[in-house]
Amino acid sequence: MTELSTTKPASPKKRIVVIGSGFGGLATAIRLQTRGFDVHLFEARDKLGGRAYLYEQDGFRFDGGPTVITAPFMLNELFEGAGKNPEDYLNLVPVEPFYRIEFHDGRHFEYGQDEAATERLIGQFAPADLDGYRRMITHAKAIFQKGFVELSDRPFLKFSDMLRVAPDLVRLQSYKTVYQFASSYVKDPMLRRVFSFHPLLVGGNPFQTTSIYALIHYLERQWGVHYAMGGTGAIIQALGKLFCELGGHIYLSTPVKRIVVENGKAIGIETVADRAVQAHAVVSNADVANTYLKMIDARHRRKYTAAKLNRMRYSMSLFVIYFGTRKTYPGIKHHTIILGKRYKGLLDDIFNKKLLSDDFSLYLHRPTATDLSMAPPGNDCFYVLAPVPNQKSGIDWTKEANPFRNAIMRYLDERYLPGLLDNIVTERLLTPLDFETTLNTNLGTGFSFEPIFRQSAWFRPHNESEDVQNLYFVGAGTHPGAGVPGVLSSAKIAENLICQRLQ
């Protein structure tokens, strides 16, 4: 067990154990340490980050997890709350355009912070949709105000919490899907895809995800899309540094075997090395389903039984290829969404039929478009991500990984990165099997539970466990959901709940 911090509290404090060092775990640890608790953070892997792990090989740096950073103020407030200047730790820069969306027919669409420029492009691409787009943005702003500003950092612990906001949710048409929402305002089939793909960034199918998630588009407009120089890994390192400076304790390469429960209360944890650590409360940033299934004995779980967890709907998984090239591709933007010919049919294969299709849609990330330090001089750094079915599919990735990888790389070589296959100098794969084992997510999901309406807000696993007292959840699987802003909001909720209970 490797402890990074040797700072000890000056006087006895209530101890909190945090399991997992993703954005949610680190943010919660920082908030609670700032509030005077003695926080001990346990991470199974050899570095901080969870799904935001940083892979380093052959002089390249690959961000394992989230690369689209929105609402940067939520990161800044972690430092400011501790009396620190965030600029001393992080260099966040805007990304323009936010995305370049490539269509199968050779056309493309870009949009960014400049709303007038976006409207001009819509006027050129589908002029009949310009007025509808403006009305869509007005509606999205109202959803953003309610869903993000008012509700994202508020816990939904009682059904009455849901009933209070139900009239607003109905008024905002949250019963619609994101695709239905976009389609009610724009008619061009390609623009409907442009303004409905965002749920995929948080594990949802645009044809099934509640239209509350249309707020993502407005959230991007409100504060922009950002990148941390040095990559997402630089954010994780900065948060870890801050936590240690505050006196927090980090234990790397220390998987937690179980949460110790007595008389219905979490009283600590036990590591795989059989070390027992007592605590006044436990916060899990691990996968919610696996926390219940693997870390808490079944006799302590009246609500989240194995049967209930098996009935829930889970997000898709991801197939990711990280690669570096000796050739540079200056024409490729920082964030490129490559949409295949099929849209609804492909998503149906992934989410519902659990089929690995011959076709795919892709997210191509090129951090070297903004930050040359991510690759050796004269080289380029990429990852390409394909949404794929989770492990409920039964796909044998030990057999399917290489053929699927080859199909994607050939496609990129032929369409977007000429000469790619002859210029790869380093590469690594992350498959659903890795999500299930190395990242320890139930069914190898990329984003935990699927964000459909009946698994959102009160219907989602609560931030305060309904089965075990003094156990709290942060991260993608609890309220408000996946994505960096959602995960950071869950940390704020956990902080407030723990302070109400223990201070």
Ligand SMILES: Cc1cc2nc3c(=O)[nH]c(=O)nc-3n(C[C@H](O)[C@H](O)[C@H](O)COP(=O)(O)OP(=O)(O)OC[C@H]3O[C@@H](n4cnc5c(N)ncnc54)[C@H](O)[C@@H]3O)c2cc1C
Contents of the next structure:
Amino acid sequence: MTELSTTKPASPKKRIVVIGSGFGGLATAIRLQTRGFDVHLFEARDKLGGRAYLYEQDGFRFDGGPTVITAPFMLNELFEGAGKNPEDYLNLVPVEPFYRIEFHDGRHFEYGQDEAATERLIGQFAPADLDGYRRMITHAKAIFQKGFVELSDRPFLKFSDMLRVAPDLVRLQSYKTVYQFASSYVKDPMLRRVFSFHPLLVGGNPFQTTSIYALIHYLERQWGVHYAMGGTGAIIQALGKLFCELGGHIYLSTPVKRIVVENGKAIGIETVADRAVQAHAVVSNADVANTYLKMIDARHRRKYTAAKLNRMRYSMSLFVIYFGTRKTYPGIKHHTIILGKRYKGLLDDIFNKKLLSDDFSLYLHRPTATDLSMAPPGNDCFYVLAPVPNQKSGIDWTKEANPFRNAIMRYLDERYLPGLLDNIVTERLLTPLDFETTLNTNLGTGFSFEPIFRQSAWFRPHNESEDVQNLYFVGAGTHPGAGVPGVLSSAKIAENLICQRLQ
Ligand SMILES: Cc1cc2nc3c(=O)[nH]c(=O)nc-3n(C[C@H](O)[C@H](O)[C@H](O)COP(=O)(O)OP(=O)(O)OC[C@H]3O[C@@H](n4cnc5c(N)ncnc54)[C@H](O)[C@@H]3O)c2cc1C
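Form predicted on its own already given; the form predicted together with the named molecule follows:
The complete assembly is shown below, putting the previous chain first.
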């Protein structure tokens, strides 16, 4: 860990403190260090990555969170901007199919980069939907062009920024939900699920999230779904290495207690160990709600008061089981989505009623389908994830975790991974309680604020704090939102804003 003086920097370089080393924090730190700032990155945990933390146990490597890497050019940009060749740091490979989707009735659907193959499959699955599917993709492309290409890396700091895009939003029918969007083009109930589950990847309920998020499906097609050999942890390691090579400073196991505010301006931070560090600007990659609630005194918060933060809607949480098996399951694809019988009802339980249901839908990750290095020879590496209510539910995970884990593992054993229960050699759990405590996230959400229309773009907490000058936000809770491409975009926005203000 680098040592740091508490005085203002002696060099003419302006000092920036970044709190948190998720994808958003690391990308911001690299971008600002590349632009000549003296960047100091403080991380509460003992390793970089945040939700992309790498758990290593018994010879297995488990990526804690993100596994589906889309828009790889956004990662490459970080290296290229610093004058480096990304291929010297990362080995990104395409994954096929993107997803295999299993339905409760025993049928399945797969799609990937090969558009003709997807159309053939739709032709077999629900031939009457083929034409609607094609029209849906044309519409999704237009949304992608506006929502991702044109708007995702622009700040929405003024209401007029929102008004300017309003006609496009109406034209693209963003008043519809993603499920309504998919349903207006395809009739088959299972295909409606296949083309509407994507908001779940960024913390949204397909029945509540604006159809702007239909762009995620198009984003996958545009650049493919990728995997970094060595896992997502290898990307985090590469970003950490790049930042250090550029002269950046990393402080692990160093939680920040407070953002110091004087005359309405952030002037530095104080760590939990009472070290004071002055800075010209502070960037928080920590959960936005907790940054305001825990790190900034209430007297400095006119807009983001506790009452306002309490009124906002939060994304669901996740229950994740990481496990290694002594048996291998070569028939299981890299990314499998296992949809239960209920769709709308289950999502309503999770997002609105905040109930832990007896049934579930799952995402099963098997990195060993692409990369044998993630498990010891002859073994298989997995994680299985179930969306669950956030901590507003009052669910006592110290009691519920084991029964819920048992139900999921039994289900997998019976339907997809025969013999699983007798072949587990290592395992760990991540519950909403861990999101709340270890990841310091308000209400233990997986993805911060729910991405509904009235919490998107200008309505989402801005990348430049509305309460405290010289304070910036990057990561899932600010514009444009959760997911690796979203948080990498927020880093680009923060870089531009800080350069405009400080250079
Ligand atoms: C299980 C799971 C699977 C996912 N899968 C995908 C996927 O396949 N593809 C995809 O694109 N997205 C996926 N996502 C979403 C994506 O991972 C996140 O949106 C993104 O990684 C969040 O990055 P972030 O920049 O917001 O920072 P985070 O990862 O939230 O990191 C914030 C960091 O801040 C640190 N911190 C907090 N408080 C303090 C403090 N006081 N002092 C110092 N440090 C502090 C935390 O320790 C943490 O390291 C997934 C998320 C989860 C949870």
